[in-house]
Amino acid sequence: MESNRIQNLKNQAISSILEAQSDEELEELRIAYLGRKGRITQLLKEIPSLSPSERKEIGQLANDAKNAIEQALADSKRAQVAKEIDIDKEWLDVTAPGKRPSVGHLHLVTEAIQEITTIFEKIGFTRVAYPEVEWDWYAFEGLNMPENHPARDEWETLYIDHLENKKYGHAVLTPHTSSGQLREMKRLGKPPIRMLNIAKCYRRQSDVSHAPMFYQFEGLVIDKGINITHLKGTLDYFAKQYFGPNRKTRIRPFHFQFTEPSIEVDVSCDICQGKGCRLCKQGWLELGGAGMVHPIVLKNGGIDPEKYTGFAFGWGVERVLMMKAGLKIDDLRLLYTNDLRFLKQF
C-alpha cells in the first residue's frame, strides 16, 4: 500500500464533494468513501496485514484522509444551507418593523463623577486632576498629620516600594483626594479656590460600603471671610441637586487633623428608608468628612491664614451613588464585579 494511493484518493474525494450540486449527491460520495463499504473504510481494513514498519504511517494518513473528507462534507452542507437561506432573503418586506442593536451605557460610577461635576460647576467651582500615585508630604505631612497617625500605618494605606523623593518622602496611592488641596492652593498661589478634585483613592478595606480602590470628590474653597455657614449651605445645595429635594441630611461633629472645626455628613438611607438594613446600620449613611481648612494646612500651601480662611470636603462617590433614590445597591463591591446582569438593570 503507498502514500500516493491514500493522498490521490483523497484528493478525488474533496474534488467530488466541492463538484457536488445537493445534499443528494453529498450523501452519495459519503456512502462512497466513508460508508460501510466506501474505498476509505476498506483501505482502513488493509492495514493490519501490513508489517509493523508500515503500519503505523499508513495508519496516520489514512486516518488524515478520512478526517479531511468528513471536514469538506460538513463544509458543503454547510454552504448549501447558507445559499437556500440567501435565496430565501431574496424577497423583503419593507414594512416588517426592523430590529434595534443594542446600545450600551456609561457605567454607573462614570455618570455619577459627570452628574458631581455638573453640580459643582453651576456654583462655580472648577474640576481639576492630580497624580495617583502621591509624595507622604502631599498625602499626609502637609495635611497637618504627625508620623505616628494611625492613617499613616502601612495597614491603612499602600506604600509602593523603591520609590522616594529627598524633599517629600515616600511614595504611596493617594489614600484621599485631600492631597489635591496643597497642590491646588500651589499651582494657583493665591485665592480664590474653588476647586472640585474627582480621583481614584486607594486603601486596604473591602466590605458592603468600602472597596480597596474607590473614587472620592474633593471640594476645597478659600477665600476671604469664608466660614462654616458657606460649608453648610454648599452641601445642603449638593445633597438636594444629587438626592432630591426631600431626602435628609445631617451633621456630626468628628476631628480631621486638615480641618478645624471638623464635621462628618449622613444621608438618609435610601435602602431602608431609615430604619436600619446590613448597610447603614441605624438609618443613616456616611457620604465623608468637611470641615474649615486647618491654619497649618493653609500656610503648608502658601496661603496667608490671617488673611484668609477656607473649607473643604471630601466624600466617597460610589457611596453618594449608593444613596441616589431608587437605585437600591446595597453592596458597594456590586459596581465592580464587571456582571452585566447587575450593570444591564441601569
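Residue numbers count along the first chain shown, from 1. Just so it is clear, the model here is predicted, and its values are computed rather than measured. Each form is matched to the other, and the largest set of C-alpha atoms that superpose within 1.5 Å is called the rigid core. First, how it differs from the form predicted in complex with ligand DAH.
Core-superposed comparison between the two forms: the CA of residue 311 stays below a 2 Å shift. Once the rigid core is used as the reference frame, the Cα position of residue 294 differs between the two forms by less than 2 Å.
Remark: with the core as the superposition reference, the CA shift of residue 100 between the two forms reaches 2 Å or more.
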Given for the second form:
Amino acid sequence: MESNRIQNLKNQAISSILEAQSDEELEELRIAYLGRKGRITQLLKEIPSLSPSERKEIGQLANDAKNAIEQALADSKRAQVAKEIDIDKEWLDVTAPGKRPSVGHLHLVTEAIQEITTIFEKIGFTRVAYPEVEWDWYAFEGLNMPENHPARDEWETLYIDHLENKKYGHAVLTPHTSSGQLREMKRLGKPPIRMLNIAKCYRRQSDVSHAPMFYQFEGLVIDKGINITHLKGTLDYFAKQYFGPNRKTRIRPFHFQFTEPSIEVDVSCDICQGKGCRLCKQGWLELGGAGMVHPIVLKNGGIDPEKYTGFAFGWGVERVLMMKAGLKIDDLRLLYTNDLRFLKQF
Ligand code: DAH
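May I ask for the structure of the form predicted in complex with ligand DAH now, the form predicted alone having been displayed?
And the full complex, kicking off with our chain again.
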C-alpha cells in the first residue's frame, strides 16, 4: 500500500468536507470515509496483514488521516451550526448591563390641569365638565351677548354647519369655558356654587401665544354676600400657589358683557423678567379676565340677583403654564407639536 494513496484519500476527504453545504452531506462523507465500510476504516482493517516495517509507517499515516478527517468534520459542523443560527447576530452577553425601559410621563398640559385642580379643590371648588360642542345661548346669548353683538368678534368662533336648536341657537365649538357658568347654575338650581370648569376651547387663531385648540379654567362662586374682595383673595391665593411668591400680579379695569365690574389680571413675565420680549411685548402677560357676575347672567341661570351675588374668572391653562417659573417656552404652539425632543425636557 502506498503512502501516497493514503495522502490522496485524506486530501480528497477534506476538500469534499470543506465544500459540503449541509449537515446531511457531512454525514454522508463521514459514512463514506469513517463508517463501518468507509474507505479509511477499510484501510485500517488491512494494516494487520502488512509486513511489520510497512505496518508502522502505514498505520501511522492511516491514523493521521482518520484524525484529520474527524477534525475537519467537526469544524465544518460547527461552521454549519453557526451559519444556521447566525451566531454574530444572536450573540447574547449575559453580563452586559440591562437597558432601562423608557418611561413616559403625563403631558405638560395634563400636569398643569391636575395642579390647578388641586389648588382650587383645596379651597372648596368642585371640578365639572360640560360639552365641547355647545349651543350659542350658553356661549354667548345667555352671557349677555345677543346675536350680532360686536363683543362676539373677540371670540373668533367656529360654528358647526347644519346643527341648530330652536331655543338655544347654533351649535359652536366652545370658544370659552364661561358657557359652563350657565350650565352649572341650571344644574344646581341654587347657590352655594363653587365651580371649576376646565375644558378644551376652540378659536380661529394661531400665533406665538394662541393655538386653535387650547384649555381654559373657569371659576364661578355664587352665594349670599359675595363681593370683589373674595375675588381678589382667590386670585392672590392662586397666584401664590401656582407661580410662587416672586411673581407679581396686577389688575386692570376691563369690560366683559357677562361681568360688572370686569377686570383683567396680569402676571410679570418670567422669560424677560418684566423687560419686554417676543412673547410678552411689555413685561406683563395677560392671565385672563374676571369680574362680578352680571345680574342678567344670574337671572339667565335661574338665580335671583337680588338675593345672590357672585364672581367669575376664566384663564388659559397653557398661558399660566408658560408663565410659570423655569419654563422658557416662547411659542405656545410647541406644546401641541408632539415633538418628543421638546416634551422629554420636562
Ligand atoms: N371668557 C372670557 C374669555 O374667554 C374670560 C373671562 C372673563 C371669564 C371674565 C370670566 C370672566 O369668567 O368673569 O376671554
